[in-house]
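Only one chain is shown below, in structure tokens, and it's the form predicted on its own.
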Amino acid sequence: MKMIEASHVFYEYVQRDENDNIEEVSMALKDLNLSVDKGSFVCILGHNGSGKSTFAKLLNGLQLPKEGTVLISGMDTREDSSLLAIRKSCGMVFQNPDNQIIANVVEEDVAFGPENLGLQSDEIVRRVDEALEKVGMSAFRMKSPNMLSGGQKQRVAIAGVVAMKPECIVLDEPTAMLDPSGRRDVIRTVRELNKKEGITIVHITHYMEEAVYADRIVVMDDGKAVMDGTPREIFSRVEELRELSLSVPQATELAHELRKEGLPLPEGILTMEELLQYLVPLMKNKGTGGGKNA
């Protein structure tokens, strides 16, 4: 089944000067093709101006496609008899947590979605308690916002988004103004969701540390899906990605200059501790005399 499925799909974004002419017009997305399945985490790629952000835009409907269509659950965006429906099955988490955080209370932030679709008082609080739980800030229910940590924040609008009961959840560079151990937290908490949960997971990120934990990495450029593959076929191609202006995992990024000074290590190692399952016994075999290349 396919939870978004996006074809022929072209934006663009319009200048206008005071008067309202025309200034200039610049096409974010050229003739984009990409699938998404329900349950599967997918992380999308690219450098600024990819067209990535835009294309997160039109999955809720905030924006509409120029040309081409837009499916969520089968629904098209440019319907405004769907809309309502799309904005439920699908969330949206964007960079700045306090740009969605609206309440002076944790808990009553996030049964404000829940509220708003009308639903009985016993079924918000079950929905309240059930989100709080799954993102682990149960403990920070009565707390204020402005009380939490930048991590704290995002995982709040992350359970605001989860009472609603969404089938997938797009995050559009949700750990852009985070500190590492925030993004650790945030990154955790959306694997849980799509593992235990079977939340479909649409994560934009320019972190490549992150990307690894995806079931599938989609790499845009200029308008467009130009890779598209498991994030060890896609960090395997270190050369490629450079000449997108995209980096790669540290330990890729260790793994490949490595190779490249002769030692035996395949491509799209992801992690350092799987550079180091290969490097301890290479080392361990150069220490008894082993192997020229070791």
Given for the second form:
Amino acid sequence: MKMIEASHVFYEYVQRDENDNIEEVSMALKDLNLSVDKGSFVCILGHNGSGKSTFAKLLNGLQLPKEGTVLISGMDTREDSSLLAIRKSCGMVFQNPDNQIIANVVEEDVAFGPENLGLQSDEIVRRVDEALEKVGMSAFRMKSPNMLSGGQKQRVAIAGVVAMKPECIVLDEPTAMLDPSGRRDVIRTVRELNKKEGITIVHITHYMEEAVYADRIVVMDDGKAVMDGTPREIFSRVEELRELSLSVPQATELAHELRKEGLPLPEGILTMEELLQYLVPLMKNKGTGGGKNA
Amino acid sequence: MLRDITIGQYYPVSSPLHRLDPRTKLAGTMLYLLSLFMTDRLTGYLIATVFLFTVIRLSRVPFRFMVKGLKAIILLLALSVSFNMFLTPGRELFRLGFISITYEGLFTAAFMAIRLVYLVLGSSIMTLTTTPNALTDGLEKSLGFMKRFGVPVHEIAMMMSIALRFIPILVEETDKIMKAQTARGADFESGGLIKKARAMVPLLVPLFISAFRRALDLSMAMEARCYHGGEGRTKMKPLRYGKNDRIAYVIVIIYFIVMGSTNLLPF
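Switching forms now, from the form predicted on its own to the form predicted in complex with the partner chain, please provide the structure.
Below: every chain and molecule of the assembly, starting with the one above.
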């Protein structure tokens, strides 16, 4: 069974004026088909308004598709009776860390989900311990969230989801409001959860550097999935991405430009290290051959 | 200036009082406040004084923190003392022009002052030794019976704790908006009361908009984490009475009875 299976999904936002007349209807999702395997790490890219956040909210029944179906582990998000089970198995982390922390103490916030599930106190304590350990925030357990940095708050929010023992975590631009070091911490945490715990990750972002770590990238544009493949495949298509007003990771872009200038570099270089691996031998060859450009 | 506001006035030390169940402290404080109004004998006040200062010692909160709370009632204190002193009829002690001070007036004023001060001290002990969260929890649990009368106790407690969480965030935001507007020439400092109040309008509008946006975000985040009201919800740390709570209840009740019976004494 697939973790997520969205088929022929349509979603529209209706804007009404004061008299409840329809002013504007905008289609956020148009016939979207997308499925995600269990245990995979999928990155969804797209510029603002491409429908990626809307898609995220469909994944745990916060919003319901106008047409089509969204199945989470085979459960239909439209079934009221399975809504809690869906939200339990598919947790969600949002963009603004401040607006998703409910309690005044870190451990109480992490406990919020398990408390809603009606678990026994000792089981809740165990899960809070575990979850904080997994995101590396155990030392901050008794602190007030207001004392934490953005990255730390976001890891607390992740712990809050982890404590519900989900099969899948959907992260909706979790790093958009963070500084570079906070961003790194969050990404590392998410990757570890995927590798060690086998939790399926759906990461929505517009930082290309973050997408490099995914097993699979889905590019969304105008409410549809327009590109789908491994990071290497996707980032080899630099010109296509540019047309969708998306950039590529810095290393990929540099390699692409160098290739255009005639250097024999392969497409789809993702990181600086990789680029160096190809560039250093080239420079050495040049050095011994011509001697002029070394 | 806005950052100076502290919410709740919890004083984080470890003391037997801090460890009591919030319900015990709520009930104890209520009984203590009641007891102050039950007696009008000197003995009563003496007992109340001894009780109060023992509890203060037990709480390990420095005395000057307690006194801080008194600042807020100085005006009220001065007013009630002078009314009682000057307006109580009785045996005249001395006269200053048209003002006369009586023995009875002096006594009532003194007792009134003591009562007020003890009221404030007594309730600050509770807020100083109980985190706002524990307090909300305690209120939710002890007012739980009101659910039967259709009072949404859980929802109110949840709102209180969310409000506590968001006060510092909104304060920070107000500060930010204020600075942004000052940078563009807004003036919050000068002018009379009306002008100042008017200057607040462009501050409040963006603040409200952002508060609503946060509320929407937060409610979504709560739903995403399976929140579905108080039904079927458990607690990580459910309130449980311990041995100390039973002892505290016994002490407070004995104190209360003693205070009530002081009225039978001649003085």
